[in-house]
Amino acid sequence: MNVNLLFRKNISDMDSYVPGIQPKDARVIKLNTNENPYPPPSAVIDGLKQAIGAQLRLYPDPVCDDLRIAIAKTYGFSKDNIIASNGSDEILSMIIRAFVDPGDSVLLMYPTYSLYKVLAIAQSAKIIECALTEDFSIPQTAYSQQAKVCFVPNPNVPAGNYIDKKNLLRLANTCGGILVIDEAYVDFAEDSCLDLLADNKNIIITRTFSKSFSLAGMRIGFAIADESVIKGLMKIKDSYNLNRLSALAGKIAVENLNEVRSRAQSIKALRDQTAKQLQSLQFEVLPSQTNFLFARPLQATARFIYEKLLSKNILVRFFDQPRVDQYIRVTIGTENEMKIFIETVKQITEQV
């Protein structure tokens, strides 16, 4: 029997997520995958070590109420307005599954994070994509679009700008549907849109742990939501679906928040000055609310830059699609890092 005839055509023909290249080799300087270059607070790993013993052998909460208790306290909601996940990645998942039936419609912004389409695509959906702006705004044309879901990365990716809060409500009185607002680069930013809850009980935030919290290795993952759809995504999940050390590490991470938005400005610091030197080496570098910069080289080919980068263990991440394939995306890492970034970049333009 070929069993690849039994899956779902939509799944037989959908392309797959692609993530960033891992590396096994320790001597890659990577700054593809959006990852923190610092470690998480100290207090997490000290957590860590006292949990690890008799008690794995126990199942976790399954509603992890010490997690979203601790988030709920730090940005000011109830617990029930809280679910926690296994990345947010998880809970994406959980709200296409939630809220759209095949044909149904789920509307995109293009370019954008594309986890999104193939969650669409495996749920049978028929996808509406509207193009950003030339400086990545929401276009006119997504406000006439009705959707179940409609799916928006606020900062944005991959170009990292900050989306206009009035737009995004705009869109989630609209939409007809689900907004979710993907908050996973927030606290890069200099705003966020959790006051846009208190009103608008069709939008969704999700958060990870992954980039500022340094916790990627973890999977943890959040949504902040009016009760009733928390209830309703509550009925979905997986019974355990995060495990006893992740939600302590989320916990405890939460708790240390002064000690993560500290490493965040340092990241900022370092990214804009990244940015500028960029800039004197004949780049484009979009403004940013992200702890990456979007960049086009003037004077070469991003897929040229891309590949020199890589034939010097330097891994940056290049899409090869329409309208992004101008730009290299770069992950802000240490100072180390990122001098020999710029040294190297350096070498490279001198020889174009």
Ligand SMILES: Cc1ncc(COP(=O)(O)O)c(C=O)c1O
Second form
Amino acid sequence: MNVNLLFRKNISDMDSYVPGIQPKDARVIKLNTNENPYPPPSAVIDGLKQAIGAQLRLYPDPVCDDLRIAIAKTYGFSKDNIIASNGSDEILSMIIRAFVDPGDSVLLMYPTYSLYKVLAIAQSAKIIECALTEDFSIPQTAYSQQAKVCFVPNPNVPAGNYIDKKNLLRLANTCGGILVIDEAYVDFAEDSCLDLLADNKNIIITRTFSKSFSLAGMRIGFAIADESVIKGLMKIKDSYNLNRLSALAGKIAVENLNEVRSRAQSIKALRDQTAKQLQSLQFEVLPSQTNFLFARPLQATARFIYEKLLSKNILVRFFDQPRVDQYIRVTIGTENEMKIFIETVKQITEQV
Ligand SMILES: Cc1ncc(COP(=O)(O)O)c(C=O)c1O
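Moving on from the form predicted on its own, kindly provide the form predicted together with the named molecule as a structure.
Time for the whole complex; same chain goes first.
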């Protein structure tokens, strides 16, 4: 039997999501997937060490109450406004499965976080794509589209800019469905959209512990939304979607938000310094409210810079797609990593 023929047609036909490379070689300076260069708060490591023991034979709390209560308290909500997930990617997938029937419309911007499209295709959705304006903000055409779900990352991805909240509110009012505001990078921004939730039951805000909290390896995310939305999402989650250790790590991390925020401050300062250095090396650098820079070399192609950096063991992200292929995306690493990165870019550009 050819089991390939058993797949649904759109699954056979689709391309999978391509995550950034996770190199095995520890010598590589890894600036490609927006992880945090700092370790997680030490309280998280201590808590995890204590939790590794006989109790791992037991299933975790299916609804992650301790974590949800800690998140709710920290951000000023009730636990009924929170759902926890195995990374924020899992929430995005739950949202599509919960709201989108085959043939329903999903509204996306271009360029954006490419997982949204992969999830929409897997659900047999009709995809409406609106190209972002020259400065990567929402185009007028987006406000006349109707969709079951619309995804917008804010701060924006991969451009890194902050999308004006007024425009997101307008989109929530015009799209006719759920607006997902993906706040994966919000702790590196000057603002957040949490205040939009009070008056807009069709907004879901998703967050991750992978960036500012330094816990990408633990896979923890959450969404905040109206109680009724959370109740519906709870119905379709896997029974034990977060393991014991991840739920505990998330709880302790959120209780140590001050430490997380102070490290985010250092990353922001280094980001702004790196942006200036890249500008002086003939890069156009987009304004960033994230822990990465989206930078366009003016004297060589982005692919050339990416490949040259790679040959010197520095891994940044290059997207081989229209418009974004003019840029490299550079995660802000440690001070030393950024020093080596800038020195190497300087050497490369001097040879052009
Ligand atoms: C915009 C955006 N959303 C979600 C994610 C995924 O986060 P997580 O690690 O929580 O699944 C990423 C990861 O890079 C991202 O850039």
